[in-house]
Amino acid sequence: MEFSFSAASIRKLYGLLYKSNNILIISHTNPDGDAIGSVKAIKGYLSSKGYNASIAIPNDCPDYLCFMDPDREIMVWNKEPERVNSFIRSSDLIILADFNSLSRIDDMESEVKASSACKILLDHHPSYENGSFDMVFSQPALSSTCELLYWLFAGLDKYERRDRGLKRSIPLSPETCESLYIGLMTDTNNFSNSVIPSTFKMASDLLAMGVDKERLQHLVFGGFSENRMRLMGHLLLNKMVVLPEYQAGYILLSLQEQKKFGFTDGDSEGFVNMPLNIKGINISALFTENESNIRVSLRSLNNFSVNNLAKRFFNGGGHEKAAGGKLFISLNDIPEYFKTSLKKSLECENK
């Protein structure tokens, strides 16, 4: 089963790609294996087609997915902001991909909403900001930004040959196809949620067309420090918490055991899922304690909606069995708002 997108929007952007001059590619911060995914696969495509594009992300991608971006050709916002500054603003043409509000972006949001650039939004999320895009192509149904945006490369494809008098199709770059596969594999937690038949006609796909899965599965699943894994085991020993009234298990991480194992962004990649892998557990919780607040990751199994209790309780959103927020408490008081957020959820549910 494929996946496609409507003749006049394929059209709509390819004309819109065709007279662009600078083009910019933005994903969000603390960005994941969907984000780089996105941004280097997108990168790759353009320059294919003779486009001159740039990338630029708010902060540092996490050191388990520097491998992607072996020649350092993403920006960093917080590491040289004047540059990405100016970029912005000689850009005619600005993709946003994999988030759905500017406020994602950042210190970067003030920039992107100042620049008359034609801005084009990328993305998988529910619910997306309305008025801050020129177009957008969003598709919550889908597992991942990165499988959209294989759809609408295959979409593009097609008018381009039609356009043009191609027989053939031009095949992707074996860069671009990794690129897509990485967000793909990711985003789905390595095929175990938010898959349709769509997905695995793509990673079929991709595989056909040379994709190592192997390679990258151990390059992304396998490429953690020592200390990443000595956390993993001291959170599954000390600081793991069932609920099971709740059908719910959660995980505070400090910031003292962010220091005591070297913490790094991206270290608590996975992490989250991990109580979901007892029986009779259906919600999961990851509290992060940050300097300024605490950073929410919430996954579900059952038909529980944790982009509501995100919404509710927690000052964000997502999918319906994967969101996050944020939430300006003690790390301390954690324990008793989230079954509190629970109870109430699940009586609102029960109603």
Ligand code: 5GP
Second form
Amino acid sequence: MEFSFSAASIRKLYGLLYKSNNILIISHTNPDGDAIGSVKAIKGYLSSKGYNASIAIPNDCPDYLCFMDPDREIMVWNKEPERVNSFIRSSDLIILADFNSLSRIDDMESEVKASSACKILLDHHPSYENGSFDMVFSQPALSSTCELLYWLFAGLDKYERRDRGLKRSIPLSPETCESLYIGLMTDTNNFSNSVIPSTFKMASDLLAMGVDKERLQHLVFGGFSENRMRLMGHLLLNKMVVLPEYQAGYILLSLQEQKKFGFTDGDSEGFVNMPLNIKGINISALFTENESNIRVSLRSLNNFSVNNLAKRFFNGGGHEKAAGGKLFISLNDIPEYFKTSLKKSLECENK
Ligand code: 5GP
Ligand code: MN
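Starting from the form predicted alone above, please write out the structure of the form predicted in complex with guanosine-5'-monophosphate (5GP).
Now the complete complex, all chains and molecules, led by this one.
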């Protein structure tokens, strides 16, 4: 049930790491548990091997994930762009985790593109951007980037033991195990989506290594504010729209409502899944109004590809069953736009 990478790719990665001096680890805008889990786990792993590694992301962690970075070691581009840019310029190896195209790091894209550092992609989204990376580990079959990392660390460890003639491996630190578990837990929506046998094997290994799953469960899914619970009630009662003809449901969240309920980043985590709890509903969407655009979150329970829907109608992408994007129209126009996008996509699928 273990997942493994080819010996040649592990050897090549090991060599690239070995000859690097300054490593920068980057993940995507609006980071989620898998993004933060990945960058923290990579940094933890590399530091334990004596590498010099730093982390940068385009915008800050949502409140509910701040506990993952107690020492504030993650640099945030939109808080200190010059500092992050100088790290990008002085790195000779850049590791990009949990996204498949450089457009997902927004304002950091141009500096990363301009850098001559070796760029390694570690990701699980389908269809990575060709030509942007020097080496790619992309496994859409895996539940999360954190799962990919777990099996990658195992492969590197095996290679290193042979290379150095070591009898025993160096165990992953408790913090690294926790980071990996959080990525696994959040990207699978608590082990309900995208789970394959190796996912449970990894979870089982991590528990055996001492991860306290109740503690993490509470920190990630149980530490929400009262405001967030009230907002959830309001959305369920007054805002959720069900479209039985498309087996779909959606929710619009306006700026005015965000203000009323003291909304902070991350408060809407999980809201997109709510319509999917209704019998017969297989597609759902959450539209969140921002100052400059509308953030779109899409989910499906069946074979309907929200990745295609996001690419075609919502300026985005993602996975087959979980995707996202942006829209530049008024919130009032969303209901018609969403229905038309579903109609056209379902017509296409039924052809
Ligand atoms: P979420 O709905 O949780 O924000 O995102 C779900 C999935 O869609 C994630 O895998 C995320 O990486 C992807 N995603 C979200 N927003 C975008 C976007 O603007 N562009 C692309 N390409 N993918 C996105
Ligand atoms: Mn992910």
